[in-house]
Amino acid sequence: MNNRILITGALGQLGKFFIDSLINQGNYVLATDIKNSNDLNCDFEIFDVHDLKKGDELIKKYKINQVYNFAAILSAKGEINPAKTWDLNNAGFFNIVDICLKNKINKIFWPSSIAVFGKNSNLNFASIDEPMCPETIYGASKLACEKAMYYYNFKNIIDIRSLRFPGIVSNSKPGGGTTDYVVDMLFSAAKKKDFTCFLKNDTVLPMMHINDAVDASIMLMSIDKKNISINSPYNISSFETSPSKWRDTINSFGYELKIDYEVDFRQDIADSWPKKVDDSLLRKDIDWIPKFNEKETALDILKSI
């Protein structure tokens, strides 16, 4: 591939993912975020995505190409802080396209969420164009940018390709979101602790391994453009759980893992996104399929724990 790609927001959940997939099929690539870190395999640099100036300066020094912008709040903390959060998560995207139009990049990958989703939509299987009413200043900030994904693409100003991710299940700490039970989970198993819930035993959302989340993403920045059918997110998504599903799967490998459920805001974030959505047009359009499924995405991240 050979691309020389910079990664905002690199000490998140899915910045190490990325970096270590995206060295290994060739590429430089230059990890950034608002503070140090010597535990990445590429290079580093201090970088608040708020700084145009700074990263005008990066994308010369490194001969950038290609941009993965991870920036953001994410949903649980961003209802602690709205403003913020919509600043980030806003300014993010937009500075992002700036300096990119700025250096004649043409590409970038820029994570969308279900959180975009609404109670308006049908959250028993929730199609790509769903009518959206996001209950969450995360899922607001995201559709703004959705809107703005879309724009850019129509006018052929600039190539954004995009993802609704899921919860992502990864060995990674988790970083404020809503589906960040699925983790916590697995690391009380791991270390033969009881867990405590946020969110009701039956609360049903759709999951998938960082892998796949990391693969469908890096496909979807390497295909042609022309087989790319539509001008915004694609949804993505592999398996449905809930916490009392998770427990048992996680529990069937021969763990104990005992749950108390302490329900609270994140309940009513939880209740506003789909339980199942349509990823049929992502699987045809760049010939993808899920790796892992639900057992098999809790038996390997437990491995790695």
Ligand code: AKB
Given for the second form:
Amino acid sequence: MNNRILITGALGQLGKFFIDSLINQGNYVLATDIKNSNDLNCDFEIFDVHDLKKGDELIKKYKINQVYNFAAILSAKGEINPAKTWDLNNAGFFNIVDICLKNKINKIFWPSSIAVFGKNSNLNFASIDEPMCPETIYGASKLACEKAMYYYNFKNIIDIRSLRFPGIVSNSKPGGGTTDYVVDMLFSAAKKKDFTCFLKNDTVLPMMHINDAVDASIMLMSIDKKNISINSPYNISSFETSPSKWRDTINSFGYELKIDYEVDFRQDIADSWPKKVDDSLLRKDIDWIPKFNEKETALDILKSI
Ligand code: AKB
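Given the form predicted alone above, produce the structure of the same protein in the form predicted in complex with the ligand.
Zooming out: every chain and molecule, the one shown earlier first.
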């Protein structure tokens, strides 16, 4: 593909998987984050998305022609400091657009989330354009940026592509999300430890394997713009699960994971998110289907822990 890609927030849950896949497909990747790292497979620079000057310098220095903008504070952590979350998530979006426009970069990937939905949406099967009144500051910031994304695409100012990620299952520990339990439970099973779950046993949410999320995102970034039939993000998901179902899936591979429940404020967040999303438009537009169902996801990630 031979693009020169800058990734923001590269030390989060998604970064290293995108880096490996983008490099394997022949791209150059510059990873950035606000703290240092030397265990990534590519060049790395400290970069805070508030710093327009540094962003501009990095784009010029590394001759960047695409940005994957992952810098964000997630749903649960966001509730602890709403103003900081709104600022980082929105300033991050707009500053990256600004820096890209200034440097004539015309393609950005920016992930949205199932957090944009709310109790006024059809939570049993959320379509792409439900009424949305998110109940977290994270969801509100994602929805605000979705509206801006629509504007930039509709006006042909810059090409921004996006998927509304569900819970992502990987062997990299997430931080501050409401869907984090899926990963934490796999680590507990692998380490033969009991798990205390912060969501009720029957809380169903959509999920997907990190490799499917990465593949779909890179496919979306690669296809011709004429195949993209919407100006806003696509829904995406692979399977739906709940804490008790996920435990049973894990234990079907011979683990003996025991869970108890200490439900906290994250339950209210999960109750305002869809149990299932309709991602048929994405599947049609980019000709994508997930490779991993629930069992295949659990087994594959357990093997890699
Ligand atoms: C979270 O739980 O906050 C994220 C998300 C679904 O956006 N994983």
